[in-house]
Each structure stands twice: as C-alpha cells, then as structure tokens.
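What follows is one chain in structure tokens, specifically the form predicted alone.
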Amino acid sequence: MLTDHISIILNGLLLQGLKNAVIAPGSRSTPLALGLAQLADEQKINLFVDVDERSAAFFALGIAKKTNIPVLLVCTSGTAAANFYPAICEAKISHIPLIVLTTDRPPELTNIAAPQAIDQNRFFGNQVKDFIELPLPETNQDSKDYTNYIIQQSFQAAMTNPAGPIHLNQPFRKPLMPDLPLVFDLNQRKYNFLPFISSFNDKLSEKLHNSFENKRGIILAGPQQTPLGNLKMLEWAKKSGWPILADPLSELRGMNSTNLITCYDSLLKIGLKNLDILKPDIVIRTGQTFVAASLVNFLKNSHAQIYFLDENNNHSDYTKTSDFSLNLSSEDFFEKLRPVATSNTWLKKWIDVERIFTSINKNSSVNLLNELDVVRAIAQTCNSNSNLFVSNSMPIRDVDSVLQPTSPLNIFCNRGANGIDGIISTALGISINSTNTLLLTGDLAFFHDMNGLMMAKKYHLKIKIIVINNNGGGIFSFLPQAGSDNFETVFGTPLDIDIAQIATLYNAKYSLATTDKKLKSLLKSPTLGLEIIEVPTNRNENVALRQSLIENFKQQITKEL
C-alpha cells in the first residue's frame, strides 16, 4: 500500500511537470524522501536536502519565483512546518507557485500527546490557496484515482492566477519504508487542466480608447511583469507618448526606451507644486506593488482617472485610489487597446527630467564607497544575463531611487511580506541554475539568514553577496524614532559582526571593498563559487546623503525646467 501510495503522488508530480524538489529531512517524511532521492538519481528532478526548515522553505521559493513552475517541499511532522511559515507567507503574498507537503502522524496518534504530533489540519491558514488532507495508503482503487487526481490538480491550481502555495498534509503510519526501487505506472492517468481566459472585449477596448485619446497619462509598471506584457506595454507607450514610470522589479530598467523614467521616487520627493506640466490625466496601474512609498501619496493627492489591471482580480491596491479595476493581464490590454493621441510635449518633459537626473545621478567624488554608490556600480556592471536579488529594508529602496542599469537586470526580491527573513536562501534558489547570480543585502539581513549559506557550500552554488555593512539597521535612521531615547540599543541594534570569519565557516572567498574601484573589479569577475564582498558604510551619514541628492535634483530642475 505504502509503497504504491508513494508511486502515484510522485508520478502524479511527474506528469504535471514537477522539475525540483526540496526536503527537510525527517522521519515521517522517510517514504517521500526515499522516492524522490530516487528520481534524482535518474536524473528526473533536482533535489534540494535542507536541515533549516526556513531556509529549505525559502529556497523552494526563490527557485520557484525564477522558474515559475511549482517546488515541491517535504517536511516530517510537528514543529517542522511551522518553520516553513515566513516563505509561505511570502509566497501567497508574492504569488509563488509551491507545493507544500507536510507529513503527520495517522489520525490515531493525534490529540492524545503522541510524540512530534501537532495538529497540523489547515495549518497554514489563509496563509495557502488551498489545504488538502491526503489519505492514508489504501488498496482501494477510489482511493488512489482520488490521490492520483488531487495531486495533478494541486499542482495546477498552484500556478493558475493567482498562483501561490498549496498545503497537502499527508499522514503515513508505520513501517515507514517503502519498497524500492519504486516502479511507476506509465499507464497512470494524467490530467489536463484548461486555464481561465480573461476576455477584453472590442467595446470595452473602445471605450477606453476614446477616454484616453488626447489625454496626459502615465503608467506604472509595478513589480512581477512579463517579458511579453512589458513588450506590448513598451510599444504601446512608444505609439501613444506615455511615460513609463517603471519599477525596479518590473524588469524594464535597462531597455531601450525613452518612455522609461527611472527617477520618479526623487521627482516626487522634492514635490510637484511647481511642476504642474507633470500632472497626468489618466493613470494605468500594472503588476504588483510598487517599492516606493512616495507613489502612494502621489496617487491619493491625484485628480487623475486611475486605472487598474488587476490581473489576479485579488483587489490589491493598499493605496485605495483606483478608480477603475480591471481583471486584465498588461499583455491582454495592451495588445488590444489602440493607441491614443497624445501632445507631442507630454513625454518630451518627462524625458528631460529623467536627463537631468541621469546627471547628477553619478558616483561619488570621494574615495570612500557609500550605499547608494554600491547601487551605481552595480547598474554599470550588471548585463542581461545577470540575476539580481535585493533584499528588503533600505538596499530595494536604494535599488528603486538610483538604478539606471544599460541593459535590462532579471531582479527579484520579496516584496510580498517585505520581511528581511530567509534572504540567502530565496537568492540561493535562484542561483541554482546561473553562474551570474548576485545578492545584494545588508549587515541584518545577512546575519538573519546566515544558515542559508550552507546550501551553497552543500551544492557548490555559484553566487556573489554584497554585505553593506553599516552595523545595524540603516532604515530606522529614517523613521521619526531617529534620535530618540535609546535609538541604538531598540533600533539601531548593532550586531560587531565578523563577515569575513563567516565566510571562512562557509568556505566562502572573502573580498573588502572600500572603493568604486575596487567594487567593480570585483563585480566584473567571474562568480567561481561563493564569494562575499563587505562594503562598510557609515549609518549615521546615510539620511544626509539621500537628501544631498535629492536636494541637487531639485537645484537642477528648478535651473533648467
């Protein structure tokens, strides 16, 4: 029964197209462990052994968020899911396809103290897109069609919009050794799930055509587009002269478009009282949420019609301020919405304040490295073939404010939750595959997660961290608790870590980077393995150095505008 039982859920995996698996090792996962070592040996998945259950979790993650196709992950039973909890959160948030397969002790070990026995019915709340209790191994034949069935579809739910994580809770009783090695039934049966089409009808499409025509619009590219979607929103924006204004993590950074305006979060920071002929009529919001806060005051203090494609028709607008939302991909609208007329001085002004930012956007004169320079070398060295993850807090906001990239980056980080748990790990399961992977983090974060670094020394992964080390947490220095009363001890929270002894744990190769130079040489070279780059800054000068730059763009717009 075990061993048949075991059969179909991973053939079922199989025939939906699961490509990569990680486990938690324990011992009621013992029978699922075994299977999938097995097909990794045949070379039919990659197999991912993960003793931290967070950063196992995080790592299914990242591999999913680059691949977009469901991870399988696999923990025994008790506290061992409760640790998954952080990436799931993330996940459903993010809408990171994942198959969460928890083990449980049989129903009559449940509720009466048996040892590593919790209840894990719905354990993840509404943290997934759905929790099925699978069966326990029967000889019944309803029993197998019916796990047979329910694995095939978990797999597809898990990616049909808007995709996210799928709990399964599978209870085994004892023995719990399978036969191997496993002979899976070619002639089981594999299922087709047709996926939901969202239609844009030819009058709808109408009506907003004729409702935007002659208008001054905009649109903002948030976080998670396609390559396809950016593509019809870039030729749409090029016939109608919209400006973009594009998120770092909308991947449009880089491209080849004067519609591109990178230098939004700056723009509004000085203000728009004196800049009037920036004012839209019409806004298109797309993909998820934006990474600057300033787009949020922006939007409220609009008078603009503001339009939502809200593709996952999840009603995610934190900000509140759509006026319109519409069930609709950025590929589907703009593909069908004809161009508008636009005046040709509308895009040309937008156009000349992203020149004058571009600049003064420039490293700095002194020897020193600062964080925002960082950002800077990256955009200069990083090419299209380069995996970039940020992680929260202050680096994704530097990443938003400063990065001018040549050419497009593929950049990830986790701006569901916007937690800095499980970094490493997440920028570890995107490396999988790559030898140009970088992640960029801070001092916090690194030590958060510092666990995760023993996958790449387990897996020989190829990946170059960037540690900002300002010894401590640099965005608090921005909040209104800046200053106050113990700051330090609560908030500034110095840690005096040894980043290069933690690389020596690793066996990862330590470099200091102190200037532009140095940093660049550095980013230029070949990823060989694991390699560590500190980068220390100064908190305490890090607000004066944001506001002396937005401070220059306001002195040059008021000159030249």
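So that was the form predicted alone. Now I'd like the form predicted in complex with a further copy of the same chain, please.
Lone chain follows.
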C-alpha cells in the first residue's frame, strides 16, 4: 500500500518531467527519501540532500530559477516545513515553480499534542499557489487514480502562468519502510497538459487535425459555453461530421443543427454494450462538468483518446480521464482546427438514435402531469427570449434527460457547488431587466429560499416559478436508501407546505396546473409579476416513469437500429 503510493507519486512526477529533487532529512519522509534515492541511483533524477531546511528550499529555488522546471522539495513533519517559508515567499512573488512536499503524521496523531505534529494544513497560507492534502496510502483504485492525477496536475499547476510553489501535505502511518526497489507501473496514466494559449500554434493544430482525421469522434459540450464558441464548434462539427452531446447548460440545445444529440443520458442508461457502432475513438470535452453522471462513467470506461478544453486552466477534471488538457476556449480551438474527414455512417447512426429518442420523448397519455411532462411543456412553450433557471437535484436531471426545445433558451443553474440553497434569489437576480424568466424548482428548494420572494414583491420583478410539489426530496427515491426504515423522516422530509398561502403572503399570482393544457396556457401568457405555478406530482411514480422511458427507448433502438 505504502510502496504502491510512493511509486505512484514518483512515477507521476517523472512522467511530468521532474529532473531535480532536494530533500532535508528526517524520519517521516523516509519512504519518499528512499524512493528518491533509488531514482537518483538509476540516474532518473538529480537528488540533493541538505540538512538545513532553509538553505535546502533556497537551493531548490535556485535550481528552479535556472531551469524553469518544478523542483521537488521534501521535508519531515513539524517545524521543518516552517524553514521552507522564506524561499516559498520568494518563489510565490517571483513565479518560480516548486513542488513543496511536506510529510505529516496521520490524522490520529494530530490535535492531541503528539510530538512533532503541528497543523500543516494550509501551512503556507496565501504564499503558495495551491494547497492539497494528499490522501493516506490506500488500496482502492479511485484513491490511487486521484493521487496520480493530483500529483501530475500539481506539477503542471506549478509551471502554469503565473508559475509558483504548490504545497502538498502527505500524511504517512508507520511503518515507513517501503519495499525496495520500487517498481513503476509503465501503464500509469500520463496526463498531458498544454498550458499556454500561445502553444496552440499551427504545428500543434495540424498534429491534432491528423490525429482526428478519419476517426470516430464526439464532442461533449458541457455547461457555460460562449455563444461564439458554440457557433465555431457547430461549424466545425458540421464540416467534420461529428456529433455534439449537448448538456442542457451548454445553451446549444434548440439550435438548428442535426449534429446535436440530447438523448445521451438515456442512451448510456440502457447500456452501450450492444452499440459498438456508437463508441468513439476521440472525445473532445468543452465547458464545465456536465450534468449527467452517466457521462462520467462513460468516459472512465472508454478507450477513446480524450481531449479537454480546459479554458480556465484549473485542471478541474472530475472524470480524471483527459489524456490531453488544452488551455483553450472552444472559440480559439475550433476556429483554428481544420475540419476532418469522417466516415458518413458515423454521424448518421447518432442521428438515427436521436430521432428514435425524439419519437418516444412525448407527453404521457394520462391526464395528470408528471415531472418529465413539465420539462416537455417548457421545451414547447419557451423561446430564445426566455431565461430558464433550473434548480439543482431532480429538476436539472429531468431537464438533462428530456429537454428538446425548438429554439435555444438561456438556461442557468447553480452547478458550481450544486446547492439547493438560494435558488429563488438567484433566479430573481437573473430576472432583472428581463420580461420572460422561468424558474423550475422542487418544493424543498422553493421552501429553503422562501425569504428570497421578498425581493420580487419589493422590486416588482417579473418571474414565473413552477414548483414541482412532490412534498419532499424526490431525488432520494432514486438512491439506495429508497424504501428504508424512517425514509420519509430523514430523506423524504415532506413539508406539507401550502404553496397557495405562500403566494398570498408575497402578493403572487397563484395557479394550480395538473394538465398539460393548463400548464402550457399558463406558460404562454405574458409574465406580469410574481407568478407561482404549482404542479403536484408523486415521488414514487416518478421513478417508474423514468424507468419506462429508458425501457421504451431500448426496445425501439433494438427494433430500428
């Protein structure tokens, strides 16, 4: 476990180009020291040992100043790290890349006055570019993958403009002796980061063009794209015959293009096992983390080469699958990249699948509206002047699954921290200076920010709020705890709130919608002020509803494809 962990760390650093390490001796850093000594013996790195940590850190600073490649700086736990501080301050202001790896006692020895255990968390404050608490050595694969990714991305982050020191704190438990010699896994995934926008020169763009030529490629368009980036992407995809899997927050859905695919979540949920023809060789990811969790597993299990347009250059790859991260916007990337040739059948298959999904993605025949029907009604009544703010938890998932608008909407959602707090207030903020804003929320999120309605009353803001009232937290019915004892008490949490009374309290127009016809008529009417539309639904039926959609899709695909 320890041996594996050290190998992953050191191999990750080597893969990224580590050349020099400086170590100040000590006990807790033993496994790293021995590993580094082995690498030095094998002439893979230069290793310097300095007993004075203050000098050691400045020595590492000097090497990095000359080479502009991050130098690894290692020390034991306790005040040793504090001696690094002067050189770290210098490195931060001077933009010199360093990987400062302090070793630490494990959690159980902290906060109880164990010897040489100081609080090393965020020890260097704002004087480092970033701080990361590395995990203890673990056997589970996810933890190993994380260590590998975080080590490689830290090395890159240290070099990324503005360059600077990164602090990694590594707790170790005794015994501290790894099995030597370390054996490196040559298949350990290497992450390629291309951090500078100016590196996307003609040579690189031609190289990528050649890598993509005659391959089966898809584009995954995540949230928060720019309109111009979207246009360039669509243009490139059209010329190249690549499908674009469009997250609802990409603002692509509803644009006039046959390349756009919206059925991916349902498609992945039926399983791609028998759909080899839809498996890509190349994936280009743009935007922030997509709504669909199914896409994460898809990427993890895919053998495709994955390119991530990491516009914000923060290496936030939740999937840890990107073979290449490029610090480029969609706009810059697709503008420069020459379109590629692709087999005609590739896009056609995707269009077929999308067509099949569209044919079954219809309102249910029963009169009582369900949660998916509400999204369909929105798709059919909103237009490009509409702002649609979607609450987290179930509503954004429903939108992801079935929203197929006829024209592009302005869709927003708080997908950074994915909270259900502040939903009403955020939507009201979006509504100012607009006449057509719609909020889709569940009853729980609606209640949580009920105070926020005050602003609508006070500033005469115009908004329609659809409250899907399934009396509690609907998402839990999809999780393993569904059906457990005390489910309603601790998960379902029915509030029994009276939406109509809340409407009265805030001078809102209140409507109840139980049929598709009624809901659409309410959505089509002009928004004159604060309007609350309550749609009562049933949490348990909702689970069955989604299962039947996927089952239906599976049958049609088997029949038609």
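Positions refer to the first chain, counted from 1. For clarity, a rigid core is taken as the largest C-alpha set superposing within 1.5 Å between two forms. Predicted, not measured: the structure shown is a model, and the values here were computed from it.
- Superposition on the rigid core between these two forms places the CA atom of L14 2 Å or more away from its counterpart.
- Once the rigid core is used as the reference frame, the Cα position of P339 differs between these two forms by less than 2 Å.
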